[in-house]
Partner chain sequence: MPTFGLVDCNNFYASCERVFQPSLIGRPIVVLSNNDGCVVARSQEAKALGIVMGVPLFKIRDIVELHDVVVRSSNYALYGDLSERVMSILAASAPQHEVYSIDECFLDLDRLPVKDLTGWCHALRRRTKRWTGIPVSIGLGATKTLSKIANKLAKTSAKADGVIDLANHPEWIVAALGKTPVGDVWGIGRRWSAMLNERGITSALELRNAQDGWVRQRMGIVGLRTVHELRGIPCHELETQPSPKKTTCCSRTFGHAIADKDQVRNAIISFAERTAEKIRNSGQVCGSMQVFITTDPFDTSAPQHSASASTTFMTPTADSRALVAAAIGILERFWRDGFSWRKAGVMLLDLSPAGDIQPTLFTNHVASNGLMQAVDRINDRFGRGTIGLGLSAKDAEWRMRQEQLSPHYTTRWQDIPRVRMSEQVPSGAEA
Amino acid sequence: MLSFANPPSTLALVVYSSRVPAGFPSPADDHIEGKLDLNQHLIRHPAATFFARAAGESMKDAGIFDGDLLVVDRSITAQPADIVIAVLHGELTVKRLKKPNGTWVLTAENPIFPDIPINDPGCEVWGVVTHSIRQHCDR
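For the sequence shown above, give one chain's structure in the form predicted alone.
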């Protein structure tokens, strides 16, 4: 069972006021905008938030890749088009929640994976994925 009792730690890091272009380099600004605590940006409801690590390729077209860290909020009521963590017969999965023709389904964001109907008593949405965090350097 997951525990939600521990409040997130606070770590304020420097954030620069200039945006970093992803195209051609530009001179860096020397001024700092202030401090940034990622908990304030990533976690709205600490007591209802947990983290999960994505596995596999089923959500690649949504920008969620194998190994990404997912921030999941259990206090948000899932709506169609949300990316959710669901329990399917005791196992967790991350999928997009849809309701075509009045029937709830979990849809992969990779066309090689089939939709999963969730009208079964062994299926339950656990929370809404609010953010994903990807590691770009292994050192």
Second form
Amino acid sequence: MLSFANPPSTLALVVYSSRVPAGFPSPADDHIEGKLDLNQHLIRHPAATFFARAAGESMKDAGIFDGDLLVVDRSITAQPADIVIAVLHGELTVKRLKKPNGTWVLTAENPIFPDIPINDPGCEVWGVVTHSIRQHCDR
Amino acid sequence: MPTFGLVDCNNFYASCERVFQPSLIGRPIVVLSNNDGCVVARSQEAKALGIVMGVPLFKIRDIVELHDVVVRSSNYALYGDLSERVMSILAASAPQHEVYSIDECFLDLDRLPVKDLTGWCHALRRRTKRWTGIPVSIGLGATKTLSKIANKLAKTSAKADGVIDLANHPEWIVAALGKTPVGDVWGIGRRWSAMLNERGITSALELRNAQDGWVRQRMGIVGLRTVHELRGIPCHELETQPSPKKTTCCSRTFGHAIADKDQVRNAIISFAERTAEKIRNSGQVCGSMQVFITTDPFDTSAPQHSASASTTFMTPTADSRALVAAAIGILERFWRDGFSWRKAGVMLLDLSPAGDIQPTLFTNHVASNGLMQAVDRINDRFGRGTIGLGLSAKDAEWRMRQEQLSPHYTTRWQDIPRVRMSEQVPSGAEA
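With the form predicted alone in hand, show me what the form predicted together with its partner chain looks like.
To see the whole picture, the full complex is given below, headed by that same chain.
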């Protein structure tokens, strides 16, 4: 399991530089740049970023599949075509946000589901999905 | 001009429960203490139903059923995580801040280069709400005490919309203090409040106008400071460097009274382990330990007793083995058969930074904290209580009852919220 909510990534550099024993210094010493940090790549606003698990099939066309891990940033202002987490009837759902004729609607990437106007009571955008992460190998 | 801000999360625990369960918005919510005993937090709707702070759940069963009140065990993993997020947003916004409690934060806004402070506060409220889902109120004043009062009014006044600035509106202060019962003033506890009421001082305004000499005589220098703060003279500065904790405690009220010594012992062992973990986490060691047990003060039919004793460590330590051994030793000293115990706890005192240990002439063990570090890491990764000394029973009867616990949405992978992709459109959704 990716445990990128934990701090170990920040320890990487310390481990590197303190490991050099007496003797020959590593020729790579001057070129150490730190390690790549998935946190840094996936999370721009830590205080506003939450994880969620996608359930269901209807966002296939958007590239989101059942069981995918979603990175959700609540600080971003949603724009048309964003994939968002929306509150619908008290439940958190994944939708595509659109603005076809000047009105905001939530759509599923599946024509059998009707669009839902965003000004419906009890309907609001909870956060913007910035990444989805799919596991391809489970061992 | 000094300007203090107090940011306070509205009904914090109830608000946390709503972030990932929006269906709870608008419904009355109560959050229970450890062990699901008493109400420790309420949503606005629950307050409106007349549910008071601290009431045991069994006393409000009828209201809960009649009004379909949502009952939750306290989920400190969730509240702690959301609190950290709120605090980090506040810290990034103001020049200086002081985290005062899990849901309150003082800000120092003296040197903030903005003209419209009220507008700035409204923007900060909106940002906190949008980023974390937690609503906050903000009060500003020339002193911490005044900012507290401003905050309370900001919460209740519909016109304020969550922000009141008494620092730049001194003309509001008299009305604000007049509306504030003296018992609501920061630092005025129940005893002072009763004493002041008896002498006809019922509002913050009347306290502000009391004579220095009289206040000093009745309430000492601490009380006088409060009065000066009400007059706009700052006596309490922002504490930006929190002084490291001097004590830490782990205690529980048992689900039911326990007479069996082994069970109480198990509880004590586990509290000792938990406190040890706490101080290791903050890089501290303790110089002494206190253990206490008490019977149920409300059960008038049973014999009452409470016992407490302490011990001092020759070398300050944070090693679970040493602390558990000490706790068992203390319990052996004061244990008495024939009582039904309702509460027990372990307190660590004389905490100091782990680096400052003075080795003594007679110390024979070199502090080896490698083992303890390994234990902490395992528990960190796989959940509290995964590994410990082979002494405390996992399924003990005293263990915390948490029957209404919501998921740890932000701190456990298996608990992160599941979001549906709308296979089922609930009926009526098309309308």
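Under this definition, the rigid core comprises the largest set of C-alpha atoms superposing within 1.5 Å between the forms. These numbers come from a predicted model, not from an experiment. Numbering follows the first chain given and starts at 1.
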Margin query: Tell me whether A81 is among the residues that move between the two forms (Cα shift of 2 angstroms or more, core superposed).
Written below: no
Check: After the core is overlaid between the two forms, has the C-alpha of F113 moved by 2 angstroms or more?
Finding: yes
